[in-house]
Amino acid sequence: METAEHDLPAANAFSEPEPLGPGSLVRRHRLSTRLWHWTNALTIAVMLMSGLMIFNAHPRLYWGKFGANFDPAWLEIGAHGDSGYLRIGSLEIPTTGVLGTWHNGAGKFVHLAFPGWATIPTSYSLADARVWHLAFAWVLAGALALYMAWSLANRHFQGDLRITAREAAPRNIWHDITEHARLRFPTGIAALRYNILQKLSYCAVLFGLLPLVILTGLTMSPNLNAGLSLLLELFGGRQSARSLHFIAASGLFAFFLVHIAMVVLAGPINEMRSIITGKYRLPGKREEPS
């Protein structure tokens, strides 16, 4: 049976929406959120892939102001002959075929940290990777600034991402973790509201990982160090900034993987429709397995 379409405020609006049953089509995501989502997705993907190619030029990370081939690195991706490895501190993990060394299309071993299918460009070029990376870095910084300003103006942050004391209680957080582990997702009107795990992860990305990756990126630029010397002091030197940049980027990639997994598990068609058109069909309760 067809259900009526209801034009409700976005999730977590201050006024409580009228009760609607499962199957109702409602408005979920604002236009600003949808534009930010897809701009961010493209930008982060290009920056991650071009960043991996930049890392290929020197696949070692250090702490402090200095770091070169003969200095002790806390992370290294390399190869012993045709055997790839990932070393973190004193722990060395074999990674042949994935990291350090891998086969190209001609079946020959290539000794680079990350394979061509994961990088931009696909063949080694530090210069081209920097062009891609820096061009999209400006897109990321500009889009983030606009999204922050717009979300403050339309009260998206205050209405959707504000964490209450009750939500932050350990008991409530643990309850949401167990519900997600059992694939028990919110239904009805409750599905429109961000749960505590979503709020924590989105806040970590918006107010933690993205600003960190931008600021550490600026710190690594020799052309900006004279005017932004405070950043060098803040992050403990260019090499520490590079390490933090890599860690923040890895955090964004981890968020991306979890985000995609949740979209698939919660219902990819409904979730994709909501982030493309803004319209979302309220889910009903799933039958418990017998």
Second form
Amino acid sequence: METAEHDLPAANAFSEPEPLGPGSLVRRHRLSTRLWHWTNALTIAVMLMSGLMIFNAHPRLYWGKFGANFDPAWLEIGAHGDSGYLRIGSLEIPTTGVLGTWHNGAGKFVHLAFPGWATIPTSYSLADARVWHLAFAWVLAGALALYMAWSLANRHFQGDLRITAREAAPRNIWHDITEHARLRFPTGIAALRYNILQKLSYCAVLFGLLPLVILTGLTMSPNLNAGLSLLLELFGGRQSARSLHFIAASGLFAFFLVHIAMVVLAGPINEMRSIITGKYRLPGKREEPS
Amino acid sequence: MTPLQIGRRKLLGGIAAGTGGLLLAGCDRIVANPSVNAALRGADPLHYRSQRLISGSHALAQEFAASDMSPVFRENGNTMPEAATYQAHAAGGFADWALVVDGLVARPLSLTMAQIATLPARTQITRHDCVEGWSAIGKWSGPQLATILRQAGVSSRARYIVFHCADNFGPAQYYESIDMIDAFHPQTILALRMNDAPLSVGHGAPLRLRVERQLGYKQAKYIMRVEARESLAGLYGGKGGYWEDAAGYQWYAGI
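In place of the form predicted on its own, the structure of the form predicted together with the partner chain is requested.
What follows is the whole complex; the chain from before opens it.
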């Protein structure tokens, strides 16, 4: 596919005079994007891992205004004797060794929802997990706010993430899905633009999951419930907010898994260089089966 | 597959596993480092000030309808103080229980349960949020703490109100403390009734603090003494509460 240079988003304007093609080294990610990416990568890791430890203190989720041990939980991680399980609704999945019951680093059998290798800190401490989670919450929200303001000012959002009607057409989305399923990624200059699946997933994270995880987090604070009672109404009560917080965090983790898989499939060295230094080598033509 | 490829794969796998292991061990060391923990706790004043800024001094915790109440309100923490004196009071229906109010006050008080029962009571159906994550909605009734503090003539030097409790965890007595903003908040009451019945022993009889904009561990049970203080230093473990001293929970529990 040929793309005229003037079609490129303003953000991807570069100074090299020679025509760009496969193999050219170009400027890909701005400093603002790269700074936020790595701040956020660290912050999300800390938030997810300390969040799992907080969940360990009461590994049950409810809908509504209240919810405790005598009330029905829609999700629960627990153990029958030494057999761990994850229960969602009436579906119970055995998870011995991973969730509910597992061996710690010292070989000791532990009855806790999430295993030590996935939590901050490694051994049970709700108090320390809260210290980490609440301190890094400022970094998460602060960095997101700065990045959003910066990306509006330098037109990163308008230029790179805006979804046009043509892109949103079902046929185009389906085309991108089939291309991704065949692991055929754009080459040459086309690789410089986010495709529709990238735009949709980045927008879902930036404008959906991250604001949701922050707002539902705030809704669990009893003092903010007094000052910002609207949030309680919005999410249908504190226990619903806690459930939505967990679901949004799971969504962020799912994004992380797909994101890493895509980096590996698209060429991990080139992709890592572009998110660290900003420079990206335009991928060449893929070998087509004859 | 050539031996070279197997070798390379093994090497890559080894590097990945090694890096992962080092990363985990490194992370663990960072997390366990006391100065890292102290640095993160440096955010506590930021939490407190921003919470006060957003919700102010007077914003009320949500109050619910009777139909919103939890069918079962679980008991938590200590459910029967070990002290023989407490158990004797419980056996006698707390007829001789006295609440001491002292510290930075003009008129130290010793109030009998009968006297406390004659004070104007506030009844509120509120949500109790445990730091662990669960919530229960119940109905509480008792005099506002502000009424008692005014009666005792609390000094303007007082910055904290401390609640000394009859229960203990091993050698450590339970206690809690709040600032003057929460002490004078209209929903801060010393509950002597819960769910239209006298407060049960499991829920903190005969008197339990309700400080509705904070988490469960601040809701001190079995209150014997209310003390006005300028500082929390030198009191028990010095951090202002049993769980704060014993396990490092944050003193301000509005989050």
